[in-house]
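Here's a solo chain for you in structure tokens, the form predicted on its own.
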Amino acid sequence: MKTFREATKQLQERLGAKVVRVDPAARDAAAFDSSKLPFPPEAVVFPRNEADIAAVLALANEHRVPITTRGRGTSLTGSAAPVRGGWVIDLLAWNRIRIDAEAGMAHVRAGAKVADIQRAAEAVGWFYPPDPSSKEYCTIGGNIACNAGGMHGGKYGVTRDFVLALKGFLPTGESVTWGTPTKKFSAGFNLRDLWIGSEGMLGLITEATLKLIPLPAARWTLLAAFKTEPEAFRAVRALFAQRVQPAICEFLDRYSVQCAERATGVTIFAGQPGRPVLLIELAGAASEVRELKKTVLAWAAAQALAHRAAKNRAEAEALWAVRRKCSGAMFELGDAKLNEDIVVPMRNYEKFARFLDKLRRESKLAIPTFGHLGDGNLHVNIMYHKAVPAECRAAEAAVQKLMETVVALGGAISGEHGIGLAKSPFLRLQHSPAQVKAMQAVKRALDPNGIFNPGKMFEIFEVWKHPRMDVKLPWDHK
């Protein structure tokens, strides 16, 4: 077996060295994602057809080097990270979309930015739902690899509910078809579905085709405030009683809200600062949607502190901005956080706003806390300064009460950033050793050396002993 050095001339003898980079601008650029833990590898390939990615994959399952596939790199938690080194596959340059606008789909190569999917699909009269925050630069393969969402999860689904076939190659170097373009099929064992969310250890995905549906005609915002958390939450339960799906259920807390409007200079509410906030937006068609906002005006009436609607496109945008600001704006509270996406059962909401209260008291840091409350898919971000070493330990303590809280509320230690390495240390509180030794058997299957995403998921990382690297990506703080 050569060693990785050795296999690395080997294959950039083979496939050329505009393919095959080794320069170390290449390889640290693909070192590390949005965890900004670095890892630097061997080589970077850009591989010009399938020809080539079979070729790379055939020599690395020969001598045993590991494989991480990679897009833009935005994400959270280290999935796209290649820790054991070896060799980064690049599907950015991949980025083909072709709308079927009869059939309602989309077929995309997996380096398609997923904003483009949408504006391609909106052109003629379709819509892809799932929009993550990273929407303008996060690429398809990413957001299927890692099962993404976004604020439309609550009424439409995630990533998953949008996948119809996935193309792509097995460790092995075999290439692989799972589905097909049809919006039924059911020939087989269902394995599109493990790569969905799997990171990229099962397989390489290089092509997918997606369901759209019909692009709402109507859409309407309404912006609401309330007196406390646990309030905001019971409004949230009360409006979804009486059957109303919204498209949008977005949830600040007061922390959330003091940051934005902090940033801005300006007040959501006047007379009511620093009030946690629901943005609410209903899409469907027009008559749809016109019955909807006589339920939700009465509701917000009932239940909210202030409220206010937009009469227009403008107007909704000037209410969105306050989402759009808080995320970065939380960094007055520290200069580094953990950005923990968890997933609460609804009827546990009230119980999870108490429970961060507790948090911080005991922590003693600030966790600023929003997300999307039509599928209970929460991001708390627990802020720290780096160099306090009192301040890291406990937020390292917190991120464990969380997890556990989590789990024991019946909820999900993530809801759309998956487990990488920075939750791998959280997998066996979510998953018994039963259901464990089950996904470890499905991987050695299908990728029997291991060499696909090496060293994610089942092993321990340990964040806090990796330091991270301190830069700035065009999607931080969206």
Contents of the next structure:
There are 2 protein chains.
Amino acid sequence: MKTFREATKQLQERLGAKVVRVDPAARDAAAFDSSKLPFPPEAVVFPRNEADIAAVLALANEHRVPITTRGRGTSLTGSAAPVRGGWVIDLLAWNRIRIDAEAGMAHVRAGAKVADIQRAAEAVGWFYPPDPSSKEYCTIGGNIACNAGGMHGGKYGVTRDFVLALKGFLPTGESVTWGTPTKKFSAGFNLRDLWIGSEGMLGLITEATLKLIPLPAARWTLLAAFKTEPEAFRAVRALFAQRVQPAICEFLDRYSVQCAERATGVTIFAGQPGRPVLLIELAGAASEVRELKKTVLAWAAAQALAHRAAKNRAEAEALWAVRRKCSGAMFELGDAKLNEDIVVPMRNYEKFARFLDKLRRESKLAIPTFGHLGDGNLHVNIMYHKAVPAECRAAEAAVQKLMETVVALGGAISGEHGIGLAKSPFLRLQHSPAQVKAMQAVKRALDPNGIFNPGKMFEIFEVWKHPRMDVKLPWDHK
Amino acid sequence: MKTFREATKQLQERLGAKVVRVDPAARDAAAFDSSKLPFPPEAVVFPRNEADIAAVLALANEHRVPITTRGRGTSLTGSAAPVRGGWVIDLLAWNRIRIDAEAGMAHVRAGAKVADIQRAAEAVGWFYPPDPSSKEYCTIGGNIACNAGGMHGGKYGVTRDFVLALKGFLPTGESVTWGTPTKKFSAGFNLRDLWIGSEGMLGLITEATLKLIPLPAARWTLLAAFKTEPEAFRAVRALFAQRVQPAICEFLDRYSVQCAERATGVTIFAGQPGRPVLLIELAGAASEVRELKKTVLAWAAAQALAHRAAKNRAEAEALWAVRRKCSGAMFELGDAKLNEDIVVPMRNYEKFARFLDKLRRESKLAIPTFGHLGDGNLHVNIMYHKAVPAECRAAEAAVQKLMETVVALGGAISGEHGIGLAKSPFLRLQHSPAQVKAMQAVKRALDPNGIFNPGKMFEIFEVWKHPRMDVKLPWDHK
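What about the form predicted in complex with another copy of the chain, after the form predicted on its own?
Now the complete complex, all chains and molecules, led by this one.
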């Protein structure tokens, strides 16, 4: 067994210096993802074809070299950071998209950008709903690896619900295909869905076949303000109780709204500054949306402090701008953020709102919260100043308390980001020792040399103890 | 390590003779499923609670006793038959159903009947779409274990698409929970979906949380006849090309129609006997269905030889009666049936129709075919007479050729029945050696003693060489 450096030299001799890059520029660029925790790898591999990947994996297994698969690196959890060094396999150039307009399927390679897939589908009347906020940057490979979600989850589901087949490599280096480009498949253990959400620890995905759905012919957007967060939550529950399933149901608490209002200088509802809001979008057949609109307007009149429908696409876009402003504006409240994408069952929304109020009081931190109320996936942003030790300790205590509460309420510690490094301290709140043991047994079975994305998920990494890079990424919210 | 008989005695001493039954009546009833291949177990366990299951699994692991979990036993593949003997755990009495009307979820125990879940959901305005034809008998535990499908797969998806969380036991005996009762979950390896479709080989499911969708307010049914099967297939493709997604799109070839017409004495379309037909059902908001209806009627006028819409629910039911008649009536064409639930991608429908014609000519067997064209899941019924050796050989050759063709066309050897015993000879057509090896590695990782449903999936069992019981089951088609 060679050292990583010797193995890297051997790999470079085999594939050439254009495919296997060891220069600082390449290594630094592949050292971190959106978690901004840098761990430079020994080399970055830009495979030209499947044979290159097979060669990398053969050598990596022989010499136990860690392998981290990378797309655009938008992961917020550190799941794409090569924490144990080794080789990064960069698939960003593997970006082919082919829409099968007849079957309603997209055949894509791992590096394809999610927004490009959506646009290619929409051009021929099909719709790919999952839409993480980084969709103009992130790749489908990363979305599958982390089971990414987005605003459409409540009605349409998440990435997992749209993956029909996967092609790629086992950690041991064999090329495999899971599933078929068909809507039914019940033949053998389902390793397709085991790969989805396994964060690059059980396989390397090179291609996917995605299911598409007919593009909704009509959309309609409404913004509504509420007196308090619990009132907004109660209103959402009342809407869903009428069996209305909006395509999007976004929530911003008063702190998020205040951030957005300060950033834009505009009060969202004149005379009602700083109120929690809901942004609701209906989508479907034109007649269906017309019908549902009446129900939603009657609901808003009864439940909301104020509401405003978009008259056209441009007005709808203006409403959405509010939603996008809040996240970046939060850095007025602190220069560091623990961004947690927890999930809470709908019946516990109000209980969770009360918990957050208590957490704010006790931690003395700003904790603006927004998210997707169709599926209970809330983004809780614990803001603090990294130079103030008391705030750092308070943030650490707050995130621990948050995770304990979420699990106690029957929810999930992550809805769409995954575990990576950032959530590793909380995995055992969600999963019992037997569950973790079973996951680790599966890991050992498929990756006996432990080379795929080591150091993640099962090993505890306390992100708040590690300095983050002071770097602005293209997808960081303005 | 004791013999099975000694271990059984020990188990009975521990849990009592009411829980652990060894009488011939209990053992005979648990010896077979709908594949009608009997293998009597040593004992049948009717657990009262989770502690009973834990006790059974502890002893089974100690003495390497095979465990077969059983619901109603409607599996067509032998997946619920205790082929290696041992203990059957019968969960039919574990049938509690609780609908969370607010969240749109069903909390069910494994023995709950699928049709009961549907009715309980519909009573409060929710819909659980998966609907295997045995839904008035089969249990949700079995549906999850085999990833059951049904007629609604094309538009709504299959069982997998509706499972949010599972509770149960690992083969090693630990109690575990996978997923949460929420619509998003991305926290740890996804063993929930690994369990789904694993046919009782990777875990024992005791409870599930199912996602429900709003009950469609309106339904509309159309029956259309076509000159030939390829014309029916082309018409379906033309319909889907208009982005129309029927809730149901059932196909019956001329042979299935002839069976139904002979059985009922009624010609479906006067003057056009024995024509292939499509049964289409639209579902959705009232206005949406009204809108789509126009498109579908125009399509039928242009594409079909004849068509007829149902005026009301009773007429729609009369149309559905045709569909249900065909399956049982096939036994006029032979006293034995190889019922294969293959899947073919839509673009290859016509190619597959030509293949089936060739297969009929070459095998000299009747092969009536019907199925779900929304997802390409066709039921190919190879009929033969078990006393005629030439027909037996022809059937065996035909099923082999069918499976090879399906895989060559990019399809699946099973869409909704699973592998069990019946499809085991074909698993390696679908999956490469590396894929099978990976599945077996996962099996060993989770079931090191190999006690959960042994002898299935990976070991080759040629059903056509084994005599089937001459027994009529309640869910056999009349």
